Structure formats: C-alpha cells, structure tokens
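There is one chain below, alone, in structure tokens, taken in the form predicted alone.
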Amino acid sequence: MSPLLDVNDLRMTFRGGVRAVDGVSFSVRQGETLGLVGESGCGKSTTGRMIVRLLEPSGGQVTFDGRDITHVSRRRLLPLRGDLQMVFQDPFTSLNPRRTAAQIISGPRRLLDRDGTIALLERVGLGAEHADRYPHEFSGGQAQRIGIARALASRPKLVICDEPVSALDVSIQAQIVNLLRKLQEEEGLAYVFIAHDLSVVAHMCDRVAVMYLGRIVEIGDRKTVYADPAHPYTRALVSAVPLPDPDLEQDRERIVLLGDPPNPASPPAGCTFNPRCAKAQNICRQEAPVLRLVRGRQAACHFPD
C-alpha cells in the first residue's frame, strides 16, 4: 500500500545561504502519526510548512495521496487543500480576530452550515454557546480547539500539527493530545506531529523522526527509538524526558549537550553534530554520515550507540 505522504530529499535554503532543511525524507501512512522532533531552529516547522505549501521548497519532492504537489500552482492545489490541513502553534495569531468561532470553522467556502458547525464544536469539547464568540474571548486551550475544528471542517486525510500544545499549560496539553488521538481514531486521520517535547511525542506518535540542523539523524518506531536510541543526539533528548518513578529519575544518567547548535549559514564539516558530540572522531569531522539501518531503525552516525 502506497504511503499517504511521501517526502523525498526535501530542501529549503533561505536568503544568505541558510539551509533550514537539508535533504529530509520520510513517509506517513493513512492513520499513522509521525513525530518530527528536535531543538528550536532545526527545521521541523519549515518542513511542515513546505508540505502544505505555505513555503515553496528549494528542492526535493512532496507526494500526497499519489500526486506530486511540490511545485503545483495554487489553482491546482486548491482542490487538495481540504485533504491537507494544518494546526498552528499559536492559536491566537492563526485565528482571524474579526471572525467568530463559527465563521472561522466554516471558512470562506462555508464548508458547514450552522448545525454542522455546532456539532463540530461539540466534538472538540466546546458548545453552541461558543459559536458566536471572537478569539480574544477564549482561553489558549479553547482557541486551540477552534483551530483543530477548523482543520477538521473539510474532513482531511492528513493534518500537520506544528507544536500544537507547546504554548499551553501542562494540564491543557494533555487534553489537546487526548482530543487529537480521539479524533484520529474516529476519522482515520494521519498526523505529522511537530514538537520539541519528547514526553508529548511519546504519547502521541507511532514513529519518530529526530532532526538536527535541517537533517533527520534518526527515524524509526517510537518504542525502539525511545528504549534504545542509536544517535548521540537522540540519546541526549531522550535522557531529558522525565520519568514517572522518582527513584528511577534520580538515579538515571542525564546527558547535557555542550554549546549551542551551529550556525546553519555555516554548518561544520562532516557530521553537523560533531562539535557537541562526546564520541566524535576524525571521520566525524570530515565525512557526513548517511542514514543507515541500525538495530531496527535508521540512524546517521558513524558510531551509533
């Protein structure tokens, strides 16, 4: 069965030669959730925006539902917009402040009538009393529910979730994650779930792709990656995820990375992670590793753990 989304060697170079995304490849099946994780500035949000064509890729290919949409015109892309939606990080900047919740959800094409809009509000945990309120009258969690309802109004096949819970309180984060999972089960949705918090990804995703400085350094099944990370960067990220058992949390090894990520405008030679890696050898400073099969997942490292 062909994947719903196939991203192949996707690239994005901004002005000044900054390579925000540098050859990213992955696929997503119908009903699957792929987590795209990494530090701020690693290119994960840029990748999501290129998939939905809010940004024009500099290179590579995006195939959605069997169709190459990498450089199609806006007119030809319009019929696919309903199948490919996005939930943004900050609900208040992504919602039109001059429109009510009902107007935002039904959209300019009036996808739903009044009853359908209220039914969708109820599905995301709101009610009829919220239909005629404006974004500034909602809490952050409520506003994000409206953003999710807007994405669902066209009955999409794939939703790009760009850090949808990072701006919310921890208790509200759990509610939104549970809502997304519930809607996925009901609708058969596929998600690309972009996040920097691996504890959230652990509850949400089937597979995980770890990005560093515009590249995927490890990708595989969530349980495999979390239990036995192969790349030193993944290992450091996983070590920062809190454990529910206080005794285990106190005794385990915590890996602290040295320094900040390099400037993407002038990345280091070889493996871009080598300046922060305690295991780096001469080959790491000279030759960039490629993704290869390591213990049931792919990792780009000369000396995988």
Ligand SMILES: Nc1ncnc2c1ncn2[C@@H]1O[C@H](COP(=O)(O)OP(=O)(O)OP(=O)(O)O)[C@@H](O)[C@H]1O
Given for the second form:
Amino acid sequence: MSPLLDVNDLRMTFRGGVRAVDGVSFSVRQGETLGLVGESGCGKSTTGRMIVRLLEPSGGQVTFDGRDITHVSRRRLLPLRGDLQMVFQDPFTSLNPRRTAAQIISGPRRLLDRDGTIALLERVGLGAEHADRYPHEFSGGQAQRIGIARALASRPKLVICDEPVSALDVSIQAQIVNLLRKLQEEEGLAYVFIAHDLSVVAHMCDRVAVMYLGRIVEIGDRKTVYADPAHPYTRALVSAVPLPDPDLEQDRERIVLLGDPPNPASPPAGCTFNPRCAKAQNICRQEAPVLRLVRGRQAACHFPD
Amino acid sequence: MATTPSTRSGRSPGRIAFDRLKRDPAALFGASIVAVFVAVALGAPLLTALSGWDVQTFDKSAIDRSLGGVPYGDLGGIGAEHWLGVEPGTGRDVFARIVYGARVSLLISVAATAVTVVAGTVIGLVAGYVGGRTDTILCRVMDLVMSFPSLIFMLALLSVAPDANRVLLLIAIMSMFSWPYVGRIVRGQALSLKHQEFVDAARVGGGRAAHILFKEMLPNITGPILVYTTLAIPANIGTEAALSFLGVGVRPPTPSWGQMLDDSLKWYQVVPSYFIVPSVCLFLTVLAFTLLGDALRDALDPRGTNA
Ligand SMILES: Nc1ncnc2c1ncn2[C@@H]1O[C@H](COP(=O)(O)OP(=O)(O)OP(=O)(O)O)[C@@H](O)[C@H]1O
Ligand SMILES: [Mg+2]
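In place of the form predicted alone, the structure of the form predicted in complex with the named molecule is requested.
Okay, now the whole complex, with that chain kicking things off.
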C-alpha cells in the first residue's frame, strides 16, 4: 500500500539564504504517527507548513494520497484541504479573538451546523456551553481543544500537530496528548507530531524522525531509536528524556550538548553536527554523511554508535 | 484572563469596550452632544416648523433697512420670534439656518468619512495581506497623495470643478485626500495580523482571500478604524466649514456654518451674536466628536485597567 503522505527531498531556502529545510524525506502511512523532533530552529515548523502548503517549497515533492500537491493552485488544493489539517503551537494566537468557538470550529467553509459543532465540542472534552464563548474566555488547554476540534471538523486523514502541547502547563500536556490519541483511534487519523524533545512523543509515535539543522539525522521505529540511538545527537536527546524510575533516573548518564546549534545561514562544512560532536573526526569536517541503514533504522553519521 | 472566567459568557471584546465607554464621563458628554447634533440635523424640518420660520423666508420686519439691514433688538434680534436672531441684511431666521446647516455639515462629513474609511480599509487590507509588489505600489500611491498640501489642492479643485452637485463634489474631493491616512493604519495592522497563526489556520481551512481579509482580519482592526472614524468626522466638519468659509464649499442658498461665519465677518462689530452662534455650534460639535473619539481609543486599549 502506498503511504498517505510522502515527502521527498523537501527544501526551503528563505530570503537571505537561510536553508531552513535542506532535503528532508519521509513518509507517513494511514493511521500512523510520525514524531518530528529537534531543537528550536531546526526547521520542523517549516517542514510542517510546507506540507499543508502554508509555505511554497523551494524544492522537492509532497505527495498526499497519491497526488503531487507540491505546487498545486489553491483552487485545486481545496478538495484536499479537508483531508490535510494542522494544529498549531500557540493555542491563543491560533484562535481569532473576534470569533466564537463555534465559528472557529466550523471554519471558513462553515462545515458544521450547530448540532455538529456541539457534538464535536463534546468529543474534544468541551460542551455546548462553550460554543458561543470567545477565545479570551478559555484556558490554554481549553483553547487547544478548540484548535483540535477545528482541525477535525473536516474529518481529515492527516493532521500536522506543530508542538501542540509545548505552550501548555505540564499537567495539561498529558490530557491533550491523550485526547489526540483517543481521536486517532476513533478516526484512524495519521499524525505528524512535531516536538522539540523526545519525551513528549515517547508515548505517541510509531516512528520518529530526528532533525538537525534542516536535515533528518535519524529516522526509524520508535522502539529501535529510543532503545539504541545510532546518531550522537539522538543519543543526547534520548538521554534527556526523564525515566519513570527515580533510581534509574539518578544513576543514568546525561549527555549535555556543547554550544548552540550553528546558524542555518552558514552551516559548518561536512557533517553539520560536527562542532558539537564528541566523536568528530577529520572526515566529519569534510564530508556530509548521508542517511543509511544502521541496525534497523536510518542514520546519517560516519561513526554511528 | 484565563483564570477568571467571566460570569457572563460570550462577552465579546467589543462589548467589553462598550461597557467601559459607558462609565467614562467625557465619552458620555461627547456622546450626548453628538446625539443632539444628529437629532437636530435629522429633525431640521420638524424644528423649523416648531420655530415657525424656515430657511429661505426673508423677514423684512425684523431688520432695519435704513441701517443697511441691522436686525432690530439686542443680540441680533434674538427673542421669542427668532430664537437665535436673524441674518443681518436679509432677515432670514438664524435658528433655521443653523439647523439646516447642521444637516449639510453632518451629511458631508459623515459621507466623506465613510468613503474615506471604506476605501482606506479595503486598500490597506489588500496592501498588507497581499504584500510584495502590490504593497509597494499601493504604498507609493498613498505617500504621493499624502504629500499633497491638501487644503490648497482642495481649494484649487473646487474652484475649477463644474458646479453640478456641490455636496457630492465636496464629499469626493475631501475623501480623495484622506483615504491614505486610514490605508496606512489598516495596512500596518494587517501586516502584523497576517503572520498570526489564526490567519494560517483559516488558510489551512480553505478560506478564500475575501474571507481572510473581511472575516478574520478586519474584525481585529475595527478598534483603530472606529477611533479614526470618530476623529475624522470632526476634522471633516472643520474642513467643510473652512471650504465654505473660503467660498468654495456649498453654494447659497444651501446653508452652511462655514458660510454663515464668512458672512458674519462683515457684521461682527454691529451684530456679534451672528458670529458667535455658528462658532459655538462648530466648536461644540468638533469638541464632542473629538472627546468621543479619544474616549473610544482609551476604551479599546487592551492595556486598559478597568475591564
Ligand atoms: N518566514 C521566514 N523567513 C525567514 N526565515 C525563517 C522564516 N521562518 C523560519 N525561518 C528560519 O528558518 C529556520 C527554521 O525555522 P522553523 O520555524 O522551521 O524552526 P522550528 O524547528 O519549528 O523551531 P521552533 O522549535 O522554535 O518552532 C530558523 O532559523 C528560522 O529563523
Ligand atoms: Mg516551530
């Protein structure tokens, strides 16, 4: 079966030469969740926004449901709009302060009638009493539930979740993640779940892709990647995931990354991770590694662990 | 905000501003004078029927022809018969002329403001949202129009324009020079709004450009537009008065406050009341609209304390 979403060598170069996304490829099957993880500024949002065509890719292809949607016009994209939705990071700036919850959920194309709106509100854990309220009357968690309801109103097949919980209190985060999982089971949704660390996606994803400076450095099944990371960057991210057992948490070694990610406008030569890598050799400073199969997953490293 | 859910749910941000406005004395004062002004303008025929004198009737018995038309009595003939006196030289009723002048003043200033605001809003929204070359061109045009010394150009245009419909002509020429001021404000707001995620969300939801401009962005700019509108109306009342004063506004016999002021200058030593009445009307109206506009700006300020 062909995948629901196929992203091939996607690129985005912003004005000023910032290569925010520099040749990203992955695919997502129906009903599956792909975690897209990386530090701030590595190009996760840019990738997500290109998939839903909020940004025009500078290169590569996006194939959705067997159709190349990389450069289709707004009109031709319209029938697919409902299948391809997005949940945004900031629950407040993503809701129009001048529209009621019901108007927001029903969307520009007025997809739902009153009953449909209320039914959807209930499915995301809100109720009819919330329908006519304005965003400023909601808490962050409630606002994000409305953002999720809006994405679901058109019964999509794929939802890009761009850090949907990172603006929320930790106590609320789990509720929203659980809601997303419940909805996934009910609807058979596929997610691209963007996060800046591996802990949020740990219980959510089937597969995980780790991004660094506009490229995927490791991609594979969640279990494989978490249990035995191959790329030193992934190893550092995995070591930062808190363990449930406090004794284990005490004893384990945390890998702290040195320095900041380099400026994407002038990436270092060779492997872009080399200035921060403890194992960097000469070849790492000269030749960029490509993704290749390493113990059951793909990793881009000259000296995988 | 999130921690104190309001007891009355569904209170829109506009509603909150309105509730604040109701508690501002300056706003209430401004609003009541504006209400009187509007009522007078709309009810002009009724009021002149009550006073018994219409705009065009010459009351020869109220002026002293041997003195060149100076009204009989003190204060320019103010009394039970002519509530605000009579026009020196002709004997026309000043109350009727003020009341009908309010009508002309309101019509021209509101219509010119409406044209200005609608044109400026649409152009500003398009410039800000579309961006790129469209934005550059529209901004240049706005700069160009704003760089004209508008009063002189209005005078020139009005002097050479054919005399077909003076009121329409005034509305067109006054709005021609003022739309870029709204356009600038709206463009700036649109520019910052279009990067908000709710606009992206509307695009992902399949919203057309018209939906995004008028349903998503415009409702978030109504505050500044409303403030501009309430401040533009008094400015336009002033401009209309100035143009009529300078003799290029509405033509007699249509009454106008500016025209009355112009006329009164010939008489101000003998009949000061004829000068004072239209001045006070003009002053009060402009003051009232300005107070209201300022109060509105404060009420709409999200940083306001008394929510
Ligand atoms: N519209 C834009 N114009 C120019 N540069 C941009 C634009 N949007 C993003 N960038 C740059 O592209 C790079 C990637 O940005 P992106 O928002 O995709 O990162 P991210 O991984 O989502 O980070 P975060 O975790 O902070 O959301 C950054 O260096 C950013 O400064
Ligand atoms: Mg982001």
